[in-house]
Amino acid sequence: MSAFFQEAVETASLDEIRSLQTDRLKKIVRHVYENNEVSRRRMEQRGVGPDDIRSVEDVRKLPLMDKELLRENYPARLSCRPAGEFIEMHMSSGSTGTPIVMPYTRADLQQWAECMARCYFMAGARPGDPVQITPSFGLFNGGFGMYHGARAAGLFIIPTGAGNTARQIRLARDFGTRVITGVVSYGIRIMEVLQEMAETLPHLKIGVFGAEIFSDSMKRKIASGLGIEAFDIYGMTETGGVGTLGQDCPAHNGIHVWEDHYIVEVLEPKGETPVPDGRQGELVVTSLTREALPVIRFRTGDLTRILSRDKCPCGRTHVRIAPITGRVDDMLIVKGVNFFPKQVEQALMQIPGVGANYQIILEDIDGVQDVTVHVEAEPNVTGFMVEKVLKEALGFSPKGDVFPIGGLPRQEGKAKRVFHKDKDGNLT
């Protein structure tokens, strides 16, 4: 059986991809211009219209958009289709402020399912494989995205949703789950409960994880702990949901972006200047095939770089970007040192015996920001060992303690890694 869900387009030549992108960019810009007043006004203010778009490179003539623009136009004032055509909606998982809503037409759901099915096939799933979907089925797009894609790929769906890990393990054992999907931190939780129960899942071979920063060291830990091959899936509410942008392949050398559906640019963070391939910047995305609310030059806030535009050993020809290293707005500055939470995780995972749950706690002490790093670990791991590794990675020694495995709090859904301590000692 083919390793591709849609081989012709997944292995198309660069010229074929660029031609398709150009055609679709012209159509989507006209669609947005003619069907949404806010977007038309923004283009006119920039001095650009549909007739100015003649090639892929002309995408840079268009105005940039961001989360704030979507929030300002809540719930769907940026939509290009009437509400009567909506058949589903999801929204951002943020718990504060105005949410970001993504409405879907029937064609949008088909596009989402197609992208997700490609990801399943790329990970090695095949029709009939039991797939256990652990993200929640609700406003967060994860559960439904995995579901739509699994149906398109012909998989046997076990829609468990989030939580009740002991039951998850029993169902995986009883139904021979071969593929499991979830947020990164839930993969770690399954590992922990398996160890507590002294159980194994011999049929489990593939893990598709997303929604959180996924460092290489964390990927190796999950793969080793569950005895699987782990894949990093990418997508967001604004692009239409999980898997819409792409995933890494068995070569595990970057995330393939589905270029027939999206144009990606990498710009100077918070700026408009493109950066050369290989250099880190902010990912900007234009959706080419979504009907209800296509994003045009959307600033994702995610930091990445173009790894390669060449054909991959897996046979796919779509551009590969580096796994997301952090966000433009989550860089931490402590004692004059700039670093990202992912760097802490990468360092901690290098220590044998360290668990996957940790906390980065920031607090102001007499006007100076300080940081504490708490981590779970086996009894043989000492605070000195942790301090030494973090100093080598970050350039300074954060305070912190080592807790037994299971000693730090867990959260349902996405794991929270960075906390702020107020003057009363409360963590937020």
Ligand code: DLL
Contents of the next structure:
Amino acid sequence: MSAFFQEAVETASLDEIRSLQTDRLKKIVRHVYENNEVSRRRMEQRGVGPDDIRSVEDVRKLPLMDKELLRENYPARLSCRPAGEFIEMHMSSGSTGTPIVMPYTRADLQQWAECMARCYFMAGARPGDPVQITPSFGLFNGGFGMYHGARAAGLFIIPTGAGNTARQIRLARDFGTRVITGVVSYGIRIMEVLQEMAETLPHLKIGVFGAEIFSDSMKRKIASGLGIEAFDIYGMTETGGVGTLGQDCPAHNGIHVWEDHYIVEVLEPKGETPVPDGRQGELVVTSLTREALPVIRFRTGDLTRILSRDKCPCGRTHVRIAPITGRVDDMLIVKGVNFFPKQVEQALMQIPGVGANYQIILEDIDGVQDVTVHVEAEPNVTGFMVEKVLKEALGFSPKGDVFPIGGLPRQEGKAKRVFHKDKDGNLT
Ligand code: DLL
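Following the display of the form predicted on its own, present the structure of the form predicted together with the named molecule.
Full complex below, order starting with the chain above.
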């Protein structure tokens, strides 16, 4: 069987992709302009309309949008279709009050399933393969997106949802799960429980994980701990959910973004100036094929860079971006040093005997930011070893505290890694 779900489009030439993007951009801008008042007004304020869009590059003429705009227009005032056409919705709550809602028409659901099915195929899943879907089935898009995609890819779905890891392992063993999907920290959880139970899952070959920072050393740890090939899947509520923005392929050299469905730009964080290929910036995304709420130049808040626009050894031609470094607002500044939580993860995971759970704790001591890293590890790992590795990686030395494996709290869903400690010692 072919290694591709949709070979013609996944391997289309650069010219073909550009011409498809141009056609689709013209259409989607007209669609949004004609069917949504808020968006039309925003375009008019910028002095641009559908007739000004003649090529992909003209995307730059359009106004940028952010999460705030989506929140202000809760529940669905940015929709371009009447609510009677919605057949599903998902929502992300984030840390501040008003949630962001993404409504789906029938066509939107199909688009999502197609993107997600491509990701499964790219990871090596084939019709009939048992896939265990471990994100929650609810407002979070992870569970349902992986479900819709698995339907389209013809997989055998084991929709376990989140939690009850011992039961997950039992089902994986009894049904021969070949593909497991989840948020990164749940992959870690399964790995730990398997180790505690002294079990292995010989049928398990493929892990599709995302939704959280995923450093290369964490990828290696999960891959060897579960005996699988691990893939990094990307997507977000605003673009239509998990898998819409793509995944890495077996060459593991960047995330292929599905360019027939999305245009990506990398801009200076919070600014408007494009950064050259290879340089890190904020990813900005335009949905080309969504009906209800296509985002136009949406500031994702995620930091990445364009890795390559060349044909990949896997045969695909869609642009590759680097794994996400972190969010624009995630950068920590301690003792004059700027760093991202991902750098801490990358450094910690290189210490033999260190577990996969950690916390970065920031505390204000007399106006000076102090940082302590808590990490789970085997008894042979000391705080001094942790401090030494962090000093090499970051250029300054946070305090390192080692906890036994299982000694740090776990959350369901996305793991929180950075905490602020207040005067009374409470972590928030
Ligand atoms: O997290 C979609 C998803 C579910 C992706 C399951 C992968 C697996 P949201 O809850 O809207 O949607 O959060 C989107 O999560 O802007 C990134 O900051 C982060 N994120 C998603 N995938 C990755 C990844 C889902 N592969 C936000 N690596 C995004 C790093 C990721 N961060």
